[in-house]
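One chain is shown next in structure tokens, namely the form predicted on its own.
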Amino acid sequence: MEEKLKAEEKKIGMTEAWLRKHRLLYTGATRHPFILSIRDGTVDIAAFKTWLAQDYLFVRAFVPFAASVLIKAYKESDDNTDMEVILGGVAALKDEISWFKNEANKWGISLSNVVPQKPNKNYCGLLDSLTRPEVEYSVAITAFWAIEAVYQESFAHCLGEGSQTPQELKETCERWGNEGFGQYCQSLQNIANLHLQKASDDELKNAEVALLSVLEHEVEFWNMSCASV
């Protein structure tokens, strides 16, 4: 049984088996009551406005876990394409925080007075935590790719067929649901599965709470933003 379920492993890739395995998390996170009523028109624009204001803030944190993750993949990784992918994702969050700051300005928003909340905190001390020199590679990129992920399944979900998403929110989600960013994700994901194959048991173990964890706060991120109305 357990050479069956290895050899499924190896066929899919290990991101896929684990996101198989916490299908149900995975959908908390990517299938939000707040992303579904963006998705159906139903969204309250404050809670809207809580999440720009509050990713925002996360943005800026996740600019030092990227640059962390970069550095892990020149000093561990024997493939120069995993630092030119990694590389465009970190040159990305240039135009990423100008974006925040357009839109933030846009609906009124003075981010100087964001005070970031108790799951936003909790979020960012989680990508503290992942930028220290003894975590491994494998188990960062893993977390990259998450993040990654779970706002391009989002956002790609209120762009799909019959969704009825606002106007004035359709940039929003394009910006992360568009197909040029799931290409990004994938080669992400791929980048994760090729160190996962070659990593020690503790690192997978180690890489899965990784992935938990993110799926976890993006959970809470999404609550935070609907508790606020």
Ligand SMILES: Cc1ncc(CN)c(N)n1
Contents of the next structure:
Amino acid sequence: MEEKLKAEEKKIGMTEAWLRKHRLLYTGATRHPFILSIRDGTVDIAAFKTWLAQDYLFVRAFVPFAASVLIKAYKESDDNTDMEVILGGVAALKDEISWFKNEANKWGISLSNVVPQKPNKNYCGLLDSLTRPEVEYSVAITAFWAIEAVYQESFAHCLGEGSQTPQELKETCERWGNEGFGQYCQSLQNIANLHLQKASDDELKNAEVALLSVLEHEVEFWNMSCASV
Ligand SMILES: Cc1ncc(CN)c(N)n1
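For comparison with the form predicted on its own, would you give the structure of this protein in the form predicted in complex with this ligand?
In what comes next, the whole complex appears, and the chain from above leads the way.
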């Protein structure tokens, strides 16, 4: 495929080539007004609480998807380290769920009464469709990387130089904006690139569509958090 050759010429991976091609959408997902409002300290706490409660539900739905990627890595990758990187991510989700429960408690949110809003339901529907065994590993790992990378880029931005993130939100930003999580996302991106290099044209098309769907759903998810204030 022409795009693959172009990426090779520029000595960049397929994922980077796609991010460049879809830069506006990627920026929309990683520099959303909600994120910018955390960074400049003007965030509406009601929006933050909505995000927190909805994201708790999302993360629960993310677990089976992550497990499906782990199964695909075991079955379809000839590199053992793929599985270990993904296993690390799956294992961290247990801690993440506990963190959401603790954080909700701190903010006086009862998670047992939270109802998923439409954009959240739609996003979880995408996760569910990507969990199917017939979805190729290269497609699933591309989506997996993109989901993690959006949070990493977004929350790292809230901690960067000149940020005025409120003290009580810093821990949240650290969760995804820390260096270790950044390295984990980089490992996922490397894995995705390696598999995309070997992928058929059809698989490439499916992976690019999956990436675009993730980015669109991420924007909708942030929109949802702001809108319900
Ligand atoms: C909506 C969303 N996207 C990504 C992530 C990072 N796992 C998350 N927790 N929530």
